Amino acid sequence: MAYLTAFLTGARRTLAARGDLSTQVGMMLLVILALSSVWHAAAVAHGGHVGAYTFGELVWYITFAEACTVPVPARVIEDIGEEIGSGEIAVAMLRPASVVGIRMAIDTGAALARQWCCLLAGGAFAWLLAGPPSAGAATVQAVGVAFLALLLSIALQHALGGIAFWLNDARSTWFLFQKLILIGGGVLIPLNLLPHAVASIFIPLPFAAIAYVPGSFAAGHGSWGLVIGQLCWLIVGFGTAFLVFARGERRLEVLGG
């Protein structure tokens, strides 16, 4: 029952921030128009098509990639380490329920919140500048993918804001997160058109797993194989959040608070 307070909490004040709300959605607009403009140029120069990816389908990708990559801005991972480093998570720890699963809970609720927005507005955009998707029926299982992609997010953040406990800061972490995200993840370029020696490594990791993954679901081009390492990551993800807090905890009892 916490949890499910918790998640309602983030959602309300998500939802109440309607200046906050409205800002992040039109940049995530901007960055679609631009990103489509260039696609547009190549798909022109090529005959139609950039790879196996025909115009529309970049602009579904891209509509997606963003949905994933903007409700959880990178900075949480900053927001976890002042948490630590101000004492807010030891007085936390005084709640009978998991610290860092209420900080989770509360998390979900406004990303799922902000996604939902700017799946709505963002599908409504790239219908406007492409046409309907083409994927059909993989276009439906792409929400569910990114909300998959969402929760994963959320996890891989709150495991790397965790070494605060230990380094008293994670201001570089979020920084290093957000990179890997825009050039791993598959956020700016679908890593299938990357060289075949770099998409193999960029593929397997979770960065891909947040952007390029439901964004390739949105284009018609995503696999069942992809979603199992998705939840995979998913699995790894959570357990590693949930350890760090709980060796950060054991930490700060040892050292008094």
Contents of the next structure:
Amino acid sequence: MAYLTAFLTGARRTLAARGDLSTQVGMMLLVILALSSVWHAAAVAHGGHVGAYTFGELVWYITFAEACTVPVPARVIEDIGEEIGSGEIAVAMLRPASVVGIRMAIDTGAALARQWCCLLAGGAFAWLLAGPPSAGAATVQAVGVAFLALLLSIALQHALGGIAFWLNDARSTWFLFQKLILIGGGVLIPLNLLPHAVASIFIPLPFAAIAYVPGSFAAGHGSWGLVIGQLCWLIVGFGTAFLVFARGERRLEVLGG
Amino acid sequence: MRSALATLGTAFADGKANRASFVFQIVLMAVNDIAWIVFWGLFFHRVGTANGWTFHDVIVMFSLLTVVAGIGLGLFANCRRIGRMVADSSIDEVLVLPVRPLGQLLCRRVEPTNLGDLVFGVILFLAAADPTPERLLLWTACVLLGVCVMVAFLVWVGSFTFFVGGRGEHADLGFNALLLLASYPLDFFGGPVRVLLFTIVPAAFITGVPVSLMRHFAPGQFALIVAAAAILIALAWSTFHLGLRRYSSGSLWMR
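Starting from the form predicted alone, produce the coordinates for the form predicted together with the partner chain.
Next comes the full complex, and the chain you just saw is listed first.
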């Protein structure tokens, strides 16, 4: 019950902050516009296709990849690090519920509200730019995969943020995570368009499960193998986040009051 | 001018006070820039050329953008915070000083993170953009004009807060739009978006037109950038000062 309340609180807070929400959605639309212009130029130069993708498929790929990364800003890692570093987390530890569980429930509620806004606005924009989704009915699967991607991103960010229990400062980790998602996760370029050797390194990694997998489903190039990989990373991500916080909370020492 | 330079020197010393953090932030921003270069490298490896642009053109584009952002957002860091400063009345601290407020505001804060852009851009140009003396001269002129365009645009959109209120959200959106659209090749955009890049969000004058000039110098295009910079500076200056006349402090710093 506590987790459901935390989830709903996160969602309500996000929907109430209309200025922030519209800025985020506006930025996402701008990114879709810029990236779709890039891929349009590439597709025109290559007879309408880039690798296995048509222009329309690339636009839907970008839309879903963005809608899985924009709603969970990588700064979450910095926030967690600051809460741990400043000792603020000690207050949350007084509650009769898991610190990381409540935190993740709030973040999931907030991120899901943002993701739906991004998918609705981004989907309408992508439709305008490139017509209906090329995946057809499979777009519904893409929405489900996008939710799993969101959960994985939250779990991984909490696992990384928890490093602050040992280092006292995990602020820089968010930056590394963001860059890994951009290139290694396939936000900017679908991973199967990379040179084969590079793609075979990135595709099995969790970053690909956050952006490349939902993007592929939206473009009609998804496979159940990718979803199985995503589910495996989800288990590893949540397991690691809970383990890191459980160990970290035991060694936390807060001075002062 | 002297007071602005002295303030800039103090702001720089302040940013440098924590040396480890200062260097670390510079390195982080350089890593960010490298990630973009990697993306464009992979993109052009896949497509060869697109709309007349090659990977080399993108290198020139990024060397311009990173240095413009390094100077504009690094040395005149407050240019992107004018909206927020008006909203929370923190410009009051400058208004009581016997100096011109806009210049003083712009020089008050140095952002070390963006100085990483400055270092990266200069190295990128010298290492990978065929730096002959003529090209270096033209590149420097384009950088200086680009800084004028960027800083003036950000002051202009930030000054809207004097008239429309809010916490400077529109300025944040303008800032993000300018930086985002300037980091993509101009010729990839067509129709209304291209018109937008030459008018409401003048990103074309920061990277697109300068890259074209670096390929083949055309006096008309150069004059266009100079005119754009002059118009934006006039707009920014007049909007800020008209806004100041309407401004009534929230007296936050007195509380």
